[in-house]
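The chain below stands alone and is given in structure tokens; this is the form predicted alone.
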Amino acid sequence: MTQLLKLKHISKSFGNKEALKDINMTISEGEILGFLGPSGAGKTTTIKILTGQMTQTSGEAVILGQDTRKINEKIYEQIGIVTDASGFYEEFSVLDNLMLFANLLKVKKERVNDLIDRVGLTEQKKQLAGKLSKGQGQRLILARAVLHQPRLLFLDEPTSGLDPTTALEIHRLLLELKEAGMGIFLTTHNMEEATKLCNHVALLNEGHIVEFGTPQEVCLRYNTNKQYRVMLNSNEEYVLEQTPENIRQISEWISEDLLETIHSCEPTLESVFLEVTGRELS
């Protein structure tokens, strides 16, 4: 797979406040890679540093091929960014926010059209942008993100605050564009989105990784005391720990037709992450 994007040994400094520390990833086509931690662990200022909107004080970040101190006008037409500061033309109707844009990228109508459709908003489409919820103009944000089907997306909490429902169709349609070879670099705090959504993740602690892998190589790291949730048939539910004992009453429970769940209790990343940082996440 192609590289997309490259950090090594990245950090920034604000005085004499080191908000990152030796800060080094990759992120490749059809990968979606998280970066998580609570606020102000130094998300959003990696966000800045890799679209040149800031400098990093020490290291090299590339993006697309181009060092992000250099980045010209023919790598932001090939990125797409959601951030707090993204917005829109209020008193534009949500097609015309999209065809303005449209037109600045040179993007046929028929796509716009398309993707009103793919991120819920057909009813909306003549609504003025002003008027929509905010779960509503998230989805006009995204849209206008990948609207030009950027090569790497830069998407800062985009699920915060909204609804289970809105957050569900944001999700499917991120799946959608890793699949279709997009890369996304996706910042939360939501580690239950995070073990959906990523292939890779990277927990930051005050602005230093602290933990690397798959969701699922990151939690297993730490299933020290291996336990089971089991319930039998009769409604009667144990927490087992593995041991010879244990393991011998789970096999008896089955062969006798009496097991209706089991459960293995590895830790989730919000656990690993309190037990890594000592930090709760808000």
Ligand SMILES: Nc1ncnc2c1ncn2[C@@H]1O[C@H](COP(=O)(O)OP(=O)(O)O)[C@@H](O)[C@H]1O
Contents of the next structure:
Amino acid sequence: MTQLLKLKHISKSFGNKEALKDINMTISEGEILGFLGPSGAGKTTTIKILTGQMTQTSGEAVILGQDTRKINEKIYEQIGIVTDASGFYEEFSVLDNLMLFANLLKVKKERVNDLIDRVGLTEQKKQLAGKLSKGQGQRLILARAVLHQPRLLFLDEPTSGLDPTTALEIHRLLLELKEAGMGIFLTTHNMEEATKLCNHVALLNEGHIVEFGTPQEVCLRYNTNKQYRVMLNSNEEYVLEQTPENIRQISEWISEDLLETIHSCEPTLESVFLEVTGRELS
Ligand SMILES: Nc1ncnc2c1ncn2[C@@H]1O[C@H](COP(=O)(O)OP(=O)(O)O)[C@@H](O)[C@H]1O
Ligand SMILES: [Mg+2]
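Given the form predicted alone, state the structure of the form predicted together with this ligand.
Below, the chain from earlier opens the complete complex, with every other chain and molecule after it.
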């Protein structure tokens, strides 16, 4: 798979505050990389460096073969960005907002209509963008960011503050885009979202990557105290450690057909994060 993005030993200081320390990572085609961390961890700073909006103090960032300190129009044509600062023209309709960019980017009108359907704004097509709900507005911003079929998409907390249904619709769209080969750099503090969407996750705390891997790898690395949660037909519930005695008990329940449900209790990304950093995500 073609590599789309590479960060090598990136550090960034603001005055004497080190916001990023020795960040290394890559993204390939068809991959969603989750950059996870609490507020102030350095997620937005990383996106700004990667998209040429800020210069690192040291290290090298390359996207689509180009050093991000010398990013040019040709590269901007192949990337999409959704950040807090992304907006739209409130006094234009949904369709006109997208058509304006479609004309600039030489995108066909059919693609605009198709994308409006895919982000679920068909009914709002003629509506003024300023009258959209927060979730609808976020979907319009996302539609605009992928209008020109970028190879690489940067999303800074795209579902933050959205209702669960809208967040699910955005997840579905991101998975479709990934399947089509787009590389996606996603920052989030929502660990469930990351577990569901990301091929790899980097856990960021105070400017450091403290864990990296697939969501499952990262969770299993912390599965030291193996436990099973069982429920019997009688509705009795137990959480049992993996000891020879408990295993015998569980197999007895199974053979006597008394077991209703059984689950392994490996940690979630959320609990791993808490263990590694001692911090709650919020
Ligand atoms: N322009 C700036 N000037 C000074 N400090 C900044 C600037 N941008 C970010 N920071 C600091 O860098 C750290 C990381 O910020 P940021 O990347 O916005 O975190 P996140 O997006 O993970 O919430 C924070 O401590 C923040 O205060
Ligand atoms: Mg941020």
